[in-house]
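Encoded as C-alpha cells, the following chain is the form predicted alone, with no partner shown.
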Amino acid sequence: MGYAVTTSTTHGPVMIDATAKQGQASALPERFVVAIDGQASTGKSSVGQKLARRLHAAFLDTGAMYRAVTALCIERGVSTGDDAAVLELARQADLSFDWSSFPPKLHAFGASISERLRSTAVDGQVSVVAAIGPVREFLVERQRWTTHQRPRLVTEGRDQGTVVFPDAMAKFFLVADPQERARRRCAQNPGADYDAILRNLIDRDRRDSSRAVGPMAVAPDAAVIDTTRMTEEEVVVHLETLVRAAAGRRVAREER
C-alpha cells in the first residue's frame, strides 16, 4: 500500500504519492544539483546519502566543514570568538572530501577528521563558527567548486538552497518538532542528556536563523518537508520523487 505526503511550500501544500511509479519523469541529467536544507536533526544527513545513492549522485555534508573548523579551534586552542584566527585555521586545514568512500570522509590537515565532528563541545559551539562572515564566505566557494568535480551532486546545509546552489534544479527544508529532534539525537548517543539536548537543538535553531549571514531560511522555491511522523525511507522514497518530477520539468523546459 503507498502513502501520500502533504509538502508545503511557498505556493500552497501539494498532495504527492510517494510510491507513485517515476514514468517519464525519471531521467536524469547529468548534471544537477539537489539542495537539502533544514534544522538540526531533522535526518538532512542520512536521508541525503541515500538519496544520492539512489540517484548516482554524489553527497555534500556541508556541516560537516563547518563542524570541522569547530573541532580544530577547540583542539588546538583558537577561540571561536576571534573570527581572523578561526579563518586562518580554515584556510591553513586545507579541508577536502576523500570521493574515493560514501559518504566521504572529510580531510584537515592531511588526514580524517569525520570521527571527531560529532561530540558535545562542538555541538555547543559549531552556530559560532557557522556565523563569521568571512568563514562562511570561504567555506562556500570550496561547496561550489565540488561541483567541478561531482557533476550530480546532493548538498545539505542551512543555506544550500538560499545561498549556495540558488540554481539547484531541486529544493528542500526539512523540519521536526523539537522533542522528536532531541528524541532522535538521544537515540543516536545512549546515556545522552535529552533536556540539555533539547535546550541546544531550540537555541541552534535560534541562532542559525538569526544569523547575519547564510542564515537559515526557506528558499521561495523550496519544497517544505515536515518528517516529525515519517520514517526516513518515507522521505527518502518522497524527495525522490519529487527530484525526479523536476527533472522532468527541467527537461521539457530545454526542449521548448
Given for the second form:
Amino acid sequence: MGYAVTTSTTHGPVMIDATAKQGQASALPERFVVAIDGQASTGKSSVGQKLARRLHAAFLDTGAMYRAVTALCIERGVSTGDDAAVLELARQADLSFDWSSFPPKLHAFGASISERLRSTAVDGQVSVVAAIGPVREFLVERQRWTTHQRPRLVTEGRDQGTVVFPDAMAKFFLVADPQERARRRCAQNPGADYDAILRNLIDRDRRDSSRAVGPMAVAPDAAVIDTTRMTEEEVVVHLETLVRAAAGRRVAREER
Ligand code: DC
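Given the form predicted alone, corresponding form predicted in complex with ligand DC:
Entire complex below, previous chain first.
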C-alpha cells in the first residue's frame, strides 16, 4: 500500500505516493552528495544511515566531528570559551573516519572516540564549540575532502545543504515537534529525564540557528520533511524516492 506524504519546498507542497514512485528507481550517478540537515533529534542520523545503505553510499555524521572536539576539550581541560585553544586541539586530534565499519567510527589522536560522544556533558557544550568560526572552517574543509575518498555520500548536519555542499544532488531538512523529539530520545534512553531533554533540544536548536557562522538553516532548494507523524521507515522510503527522482533529473540533464 502506498502512503501519501506532504513535502514542502520553497515552491510549495507536493504530494507523493512513495511506494508507487519506488518502482521508478533511477540509476544513481557515480558521484553524488545527499545533504540531510535539520533540528536536533529528528532522526537525521538513523535515517541517513539507512538511506546510505539503500543508495550504496557512505554516511558522514558531521555532528560527530563537533562532538569529538567538545569531548576532547572536556577530557583535556581545554575551555570551550578559548577559541584558539579549541582550534589547536581540533587540528592536533587529526579527526578521521574509519570507513571499514558502518556507520564509520570517528578516530581522534589515532583511536576511536565514537563511544565518548553522547554524554550529557558533550550535549551541554557542543553548540558552544559549533559556534566557533575557525573551528567550523577547519571541520567544513575536512567534510568537503571526504568526497575524494567517498564519491557517493549521504551527509547529515546543520549546514550541509547551505554551506558545505551547496551543489548537493538532493537536499533535505528534517523537522518534528520538540515534544515528539524528546519522547523519541527518552524511548532510546529509558530512565532519561524528559524535561531536561526537551529543554536541551530547544536550547540547542535556538543556539544552532542563531549563530553567526554556518547557522542551521533551510537551503532554498531543500525539501522540508516534517517527521512528527511518520515512522522512520516511512521517512527513509520517502527520501529515497526523492533522491532517485533527483538522480533521474541529473542523468537526463547530463545526457542532453
Ligand atoms: O547532530 P548532532 O546532535 O550530533 O550535532 C551536535 C551539535 O553539533 C549540534 O548542537 C549542532 C552542531 N552541528 C553543527 O553545528 N553543524 C553540523 N554540520 C553538525 C552539527
